[in-house]
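There is one chain below, alone, in structure tokens, taken in the form predicted on its own.
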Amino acid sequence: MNIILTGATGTLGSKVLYEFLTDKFDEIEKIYLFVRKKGNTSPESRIKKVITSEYAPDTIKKNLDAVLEKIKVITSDDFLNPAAFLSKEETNYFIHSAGYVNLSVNPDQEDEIFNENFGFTKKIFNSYVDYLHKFIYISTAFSIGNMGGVIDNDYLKKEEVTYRNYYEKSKHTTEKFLVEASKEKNIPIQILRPSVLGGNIIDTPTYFISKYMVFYLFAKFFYRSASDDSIRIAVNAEAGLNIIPTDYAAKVIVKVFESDIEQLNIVHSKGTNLLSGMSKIMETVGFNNFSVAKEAVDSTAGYGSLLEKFYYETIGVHLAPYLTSKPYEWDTTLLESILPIPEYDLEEYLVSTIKFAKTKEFRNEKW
């Protein structure tokens, strides 16, 4: 079989690539990787950095020649031209892991977010459908929007959805398109939805993650703040943040991509309480001059400090809808029957991930 993978230089995609090159190496004929040029770095050089990284498994680095024989980098010239490298007679699995994570609520950015997530996915699906055995779409567990209570794996029957941003809406719209298109084209579709990605918990180095986003951005903001100003942050004390280690999510994806499962949320069975989690993050980065607001802080009532104003005009715009979300949890019965979630203390894990990020100065890997 062949694997076509997008997002191989990203946080989750790189771990999925590692899993295929270790767990499924002998079963795969070729792994085709969609990669764009980045600055002066060629697509091939970017992938070489991923598989020779200090964070790549030793089995890959020790078997580098054989690994390179398995990999074929597809540049932007041939992204939408499968005839250039695929045969319809082969068993081809397309795993679309790349995505444009932009949590903006600015209407001016809606078209860009939809073009990157929905538009590009639609183009590649329509281009590749006649060559594929199956199309696997990596969405997000948050595509269901601000929904409280217990959340199951079937997002496609949900009619009333309150999206927190255009990213969630674009991912959910893409899911619905793929399901309808799969019926029309008679091709299996699988939708896998990780929650917030955190550092490794199974693989070494533990707590490593290649790109610092979401709760890491929160930690980075206050870690680098040189201000002594105070700040109020609105938090729903009853809500939680669901974080899933990236290595666990990647292992689940590689375990299920050949299965008949159509929808699966790759999430933790429990959330980290937002209030105590936020306090732990602040303590870990050494910022203590904050208080919890009962209601959302906005410009109409006036900001309490310059730091507070800067926060709510930058990352606070994106994070506030999540910090004030309804309490929720996911039903992980199916997930845990596939691969049990590792047991660890959630707050200790959160602190350790931030401590690891501090050692890297919150710098993303330059792949």
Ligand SMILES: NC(=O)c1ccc[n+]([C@@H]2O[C@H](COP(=O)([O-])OP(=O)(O)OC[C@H]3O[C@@H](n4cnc5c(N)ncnc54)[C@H](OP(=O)(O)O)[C@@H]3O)[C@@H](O)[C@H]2O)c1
Given for the second form:
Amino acid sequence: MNIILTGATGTLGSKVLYEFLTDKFDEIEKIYLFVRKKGNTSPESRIKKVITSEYAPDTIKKNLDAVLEKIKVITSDDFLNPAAFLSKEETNYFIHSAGYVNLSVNPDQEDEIFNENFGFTKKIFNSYVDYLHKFIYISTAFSIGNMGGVIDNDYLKKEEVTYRNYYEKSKHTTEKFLVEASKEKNIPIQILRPSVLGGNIIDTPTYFISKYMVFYLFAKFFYRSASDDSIRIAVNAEAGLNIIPTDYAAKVIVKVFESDIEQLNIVHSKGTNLLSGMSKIMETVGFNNFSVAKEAVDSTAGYGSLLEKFYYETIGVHLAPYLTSKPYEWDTTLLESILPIPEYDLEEYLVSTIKFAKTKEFRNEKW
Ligand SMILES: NC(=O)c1ccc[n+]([C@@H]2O[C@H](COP(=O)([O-])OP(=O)(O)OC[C@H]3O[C@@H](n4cnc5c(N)ncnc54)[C@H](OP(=O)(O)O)[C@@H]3O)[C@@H](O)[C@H]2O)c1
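Could the form predicted in complex with this ligand be shown next, to go alongside the form predicted on its own?
First the chain shown before, then all remaining chains and molecules of the complex.
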């Protein structure tokens, strides 16, 4: 079998690549990686950095020649040209992990977010469909929008969805497109949806993650803040944020991609309580001057300080919809039958991931 993987320079895709190269090495003929050039760094050099990184498994680094032999980097010239490197007779699995994680609520960004997530996936699917054994799409557990209660794996029957941002809407729209297109073209599809990605819990170094997004951005904002102005943050004290370690998510993906499962949320069985989680983050980054607001804080009511204004004009506007969401939980029965979620204390994990990020000054890996 061959694997075609997008997003291998990303947080999740790099871990999925490591899993394939360690767990499925002998079963895979070739791994095709779609990689863009970055600045002056060629796609091939970027992948070399990923697989020789200090965070790559030793088995990969010790076996480098064979690993390089197994990988073929596809550059943007050939992204939509499968005939250049694939044969229709082979068993080709396409795992589409590339995505644009942008939680903006600014209407000016809607088109870009839709083009990157929906438009790009549509082009890829239509170009590759005749070459594929199966198409696996990495979506997000939040593509169902702000839905309270217990959430199951089937997002495709839900009509009334309140999206928190264009990212969620673009991912859900993509899911719906793929399901319809796969029926029409008679090709199996699988939709896998991680919740918020956090540092490793199984692999070493524990708590490592290659890119600091979502809750890490919140921590980074207050870690870096030169001001100790007071700030009010609206939080639903009943609700939690669902964080899933990236290594666990990658292991699940590599375990299920050949199965008949059509939709699976890769989420924790419990959320980290937002109020206590936020307090722990603030304590870990050394910021104390905050209070919890009952109502949304925005420009209409006026800001209480310059720091508050700066927060709500930058990351606060993206994070507020998540901090004030309805309480929810996911049904993880199917997920846990595939790979049990490791047991650990959620707040200790949160503190440890932020401490790890601090040792790296919240700097993303340069891949
Ligand atoms: N991060 C999260 O918390 C989270 C949570 C749930 C679901 N997800 C989903 O999981 C998937 C992976 O996310 P991630 O966290 O790994 O994201 P990431 O760290 O931001 O990486 C994104 C990856 O996609 C690639 N990519 C983006 N647009 C591309 C394009 N037009 N052409 C080629 N490559 C492109 C990037 O390449 P470059 O390196 O060249 O930019 C990078 O390899 C996404 O589909 C995302 O929606 C993420």
